[in-house]
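Coming up is one lone chain in structure tokens, specifically the form predicted alone.
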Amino acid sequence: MSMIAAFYSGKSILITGATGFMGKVLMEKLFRTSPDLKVIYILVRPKAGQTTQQRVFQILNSKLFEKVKEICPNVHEKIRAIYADLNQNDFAISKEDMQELLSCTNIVFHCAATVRFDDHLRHAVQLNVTATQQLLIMASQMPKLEAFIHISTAFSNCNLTHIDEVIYPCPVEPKKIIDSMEWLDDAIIDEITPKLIGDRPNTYTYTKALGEMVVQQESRNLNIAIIRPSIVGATWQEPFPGWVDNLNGPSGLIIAAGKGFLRSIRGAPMAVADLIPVDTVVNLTLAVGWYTAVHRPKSTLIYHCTSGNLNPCNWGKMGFQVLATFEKVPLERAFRRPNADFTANTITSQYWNAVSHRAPAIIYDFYLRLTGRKPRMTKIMNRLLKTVSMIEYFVNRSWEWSTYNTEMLMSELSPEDQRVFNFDVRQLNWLEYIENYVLGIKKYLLKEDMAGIPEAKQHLKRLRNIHYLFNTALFLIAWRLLIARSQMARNVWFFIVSFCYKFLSYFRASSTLKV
């Protein structure tokens, strides 16, 4: 029997960020492996006109929870949705709900965060730093608490090349940042943000590093552990391969490429694409929760959940695997535009990248205007190029993460727990995983019919031919303008033509002599 599954039986568990991608998979795994757990508290706020209960109902009725409802038919009775808003300093939790949380909670999994790279510093600090601080203060008042697990990111210290399983200090104390966000106006914050984040690429990585420092400072006598996953992608194995429900990580790029919005990105083909399946992160998280509560380590342990050092896959290889899957299972068309050649090793200049992406968008918008429809392609393309520019930092670099604590934990598990809570990324077959990832995007995220694959393949071929014709025409026009304006270009052109003529003459003469 699994010791980890048995540990969570009868437990009252608090999960923040339970309505997010990882939070849903975490809940699903807990219910599927420990159906006898007592209750899972989730902090939820009404959204888009839905009450907290309606949001829970929507989650439980998704494809993800089909197996859970067979194993645990009364799963809806074991989820206690509590109204909360992490943007509020007190989370806006009622006194009655707060009392129940403080008196009953055994385990806390803190998954909530803003993952937007371009988020305003004030909002990022509130969700990733201040909310973490307030949750730790709550945890210190929980008499039955056995473990507090904080989900960070492997990129919290991306300004370093080699990253150990330690908490690195930031130049400015988190408390000073938190206090300053309360009285500084937005204009001043915008001005000082680049100076504060320094050599980190965005507010997300910066505030996650601050959040780790807060965990260290506010730990008091709590049993705490920190998990640092890298780029979290679709499920590998559980509850079934390829499940994904959001555009974060590679999902947005794969859709943009498959739909024809994105044809190339500037990236280093040999840079490691440190992707990690979400179910691998969840398995490690539950194992860490068990180990932290049972073994009570003397210090806060950090666990890297990464793939690059154990089973690396570079961006070039991943791009080709995605493209190969498109050949078999193309995404349905969104607009009549050239489909993407999604190869991360395509290194393009900024000028050519802008022209090759924006020019077709402008032409398509012109066509929409002529047909009396609202132009939208240029706006979509500008947003996409902005997103691509934000991730270029990560597709042009590689990092080394030490995994001593993660490997130590793996060795502490029984054979049964290693099977049920598998987080050994060395067993991952990238080709199979990427194919399931693309299939999962098609089925679960885009909700496209698999019966339309033959038609989509034909459409893919037509779009690719249009793409090649467009690029050829663009090249010939650019070359013609260059020849007309540059004597050097004309000399090069005449040299090439002369060389080809001489080569053909030599080839003909050789063929005649042989005859």
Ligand SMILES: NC(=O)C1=CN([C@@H]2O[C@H](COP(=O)(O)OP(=O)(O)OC[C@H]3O[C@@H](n4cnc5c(N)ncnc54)[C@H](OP(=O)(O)O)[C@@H]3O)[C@@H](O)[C@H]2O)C=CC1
Contents of the next structure:
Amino acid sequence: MSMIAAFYSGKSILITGATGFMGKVLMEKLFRTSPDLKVIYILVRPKAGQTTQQRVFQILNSKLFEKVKEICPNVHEKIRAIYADLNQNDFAISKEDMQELLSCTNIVFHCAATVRFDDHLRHAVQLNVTATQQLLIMASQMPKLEAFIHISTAFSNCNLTHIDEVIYPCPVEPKKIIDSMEWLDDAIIDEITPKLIGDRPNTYTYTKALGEMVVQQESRNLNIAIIRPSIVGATWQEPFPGWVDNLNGPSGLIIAAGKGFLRSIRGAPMAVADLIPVDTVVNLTLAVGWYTAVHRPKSTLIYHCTSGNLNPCNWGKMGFQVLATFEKVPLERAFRRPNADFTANTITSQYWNAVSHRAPAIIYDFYLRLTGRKPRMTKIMNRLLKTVSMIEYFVNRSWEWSTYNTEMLMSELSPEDQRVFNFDVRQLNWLEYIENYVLGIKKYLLKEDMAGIPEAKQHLKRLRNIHYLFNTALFLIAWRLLIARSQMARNVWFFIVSFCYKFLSYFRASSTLKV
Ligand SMILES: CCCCCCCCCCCCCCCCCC(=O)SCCNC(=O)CCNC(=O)[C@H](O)C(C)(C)COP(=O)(O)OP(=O)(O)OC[C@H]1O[C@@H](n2cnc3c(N)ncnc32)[C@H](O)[C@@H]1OP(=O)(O)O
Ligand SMILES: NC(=O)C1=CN([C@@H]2O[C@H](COP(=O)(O)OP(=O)(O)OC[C@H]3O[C@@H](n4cnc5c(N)ncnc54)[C@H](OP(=O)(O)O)[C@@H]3O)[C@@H](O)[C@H]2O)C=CC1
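Having seen the form predicted alone, can you show the form predicted in complex with this ligand?
Expanding to the full complex; the earlier chain stays at the top.
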């Protein structure tokens, strides 16, 4: 019997960010392994025309929850969606709901965040810092609370190269930042943002670091732990391989490569691609929840959920496997044949940006205009290049994260728990994982039918022929222009033509003789 699964039975669990990528997998695993849990409270806001209830309904009816519905048929009765907006005071939670949350919650998993790299500092602070502070204040009023688990990121201290499982202070106190966001206007915030974030690449990593400081400062007598995952990718094993449902991290760029938009990224092929499957993060999170509640460590423990030091994979290998998979299972309606790579050289990268990204977009838009359609490729390309510029920081460096606490926790688990809540990335086969990731993107994110693969392959063949035709035409035009202008080119041309003619005459004469 799994001790961790047994621990969550009968518990009331509060999850923030349950509608997000990680939150959904966390809920799914909880229901699948501890169907006897009492209730999961989730803080949800209405979004994209859907009420909170409709959002929950959609999640429960998704492919991800198919196994859960077999194991726990009354799952919908065990989810309590509470209307909440983390941008508002007291999260805009009603009095009755707040009362219930405060009096019943046993465990809190705080996953909600803005993960946008370029979010305005005011918004990023509100969600990643102030909301964390408010949630901790709420938690301190929960008499039955056994553990509070905060999800941070391994990149909160990406300005360092070696990162230990400790909280590193930021120069300006989070409380001062929170206060200043209340009265500074946007223009001033924009001006001071680069100074505040310092040598971090974006407001996301900076506010996640501030969030950790807040957790430390507001911990009071709570049992708290912080989890720092690196780049979270599709599921490795559970509930099935390759599940992914958003464009964050590598997923969006893998699609861009598969569709043939993305041809080159300025990145170091040998730098470590510190990906971590989302189910691995969730298993560690649940194990940490159990350990923190049962063993009550004296201080706030931080757990790195990374792969680089135990089972490294680099960007070059990842890119190679992504392309190899697209060779076998191409995406539908590709713009060009998938052919992307990492180039460490800035000048080469700028060259490829001009030749392989911008030029084809301009040519295609010209073609759309000619055929009376609305041009759109340049816009798509600009967005893609913006995304690429934002992730360049992460694909040009390698980090070293120590994992003492994570390894200690692994050794504390029973063999059964090590199996059911496996977070040992040493067992991960990267080539297999990346192949499943790419397949998962095709099936679950793009919702493409596998029956369409022969047609997709046919389409790629057509694109290859167009590519050859285009290149030949381009070569001939360039050559024609050169001949018209240069005597030397003309001489070379006559030499080649007469050589070919002589060769053909000789070949014809010798074959006639043989007959
Ligand atoms: C062989 C090659 C293989 C290639 C693989 C290479 C992989 C390298 C990947 C390295 C990743 C490194 C990440 C490291 C992160 C640290 C980990 C974390 O803690 S943090 C967790 C990680 N956090 C993140 O990953 C957040 C990254 N995202 C952002 O920060 C922002 O979305 C943005 C700045 C990229 C664009 O802002 P903005 O211009 O305001 O645009 P909007 O947001 O309004 O969306 C506009 C349109 O773009 C769409 N779209 C959106 N995202 C992506 C995407 N990633 N991609 C593509 N497309 C994307 C979106 O659907 C929409 O389409 P439509 O509906 O209009 O049709
Ligand atoms: N994905 C990754 O690569 C990594 C993620 N992390 C961390 O993991 C955690 C989860 O990330 P992930 O699941 O990928 O992120 P998602 O963007 O998929 O999910 C974010 C969640 O936060 C919720 N949220 C955002 N704003 C509000 C708000 N104002 N009120 C209520 N809820 C809100 C979202 O709700 P809604 O659906 O309504 O928008 C969503 O449920 C985050 O803390 C992130 O920093 C760490 C390392 C890597």
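If you superpose the two forms and keep the largest set of C-alpha atoms that fall within 1.5 Å, you have the rigid core. Computed from a prediction, not measured in an experiment: that's the story for all the values here. Positions refer to the first chain, counted from 1.
Annotation: Cα of residue 69 displaced by less than 2 Å between the two forms, core superposition. Positional change of residue 39 between the two forms stays under 2 Å at the C-alpha, relative to the superposed core.
With the core held fixed between the two forms, residue 491 has its Cα displaced by at least 2 Å. In the core-aligned comparison between the two forms, the Cα atom of residue 481 sits 10.7 Å away from its counterpart.
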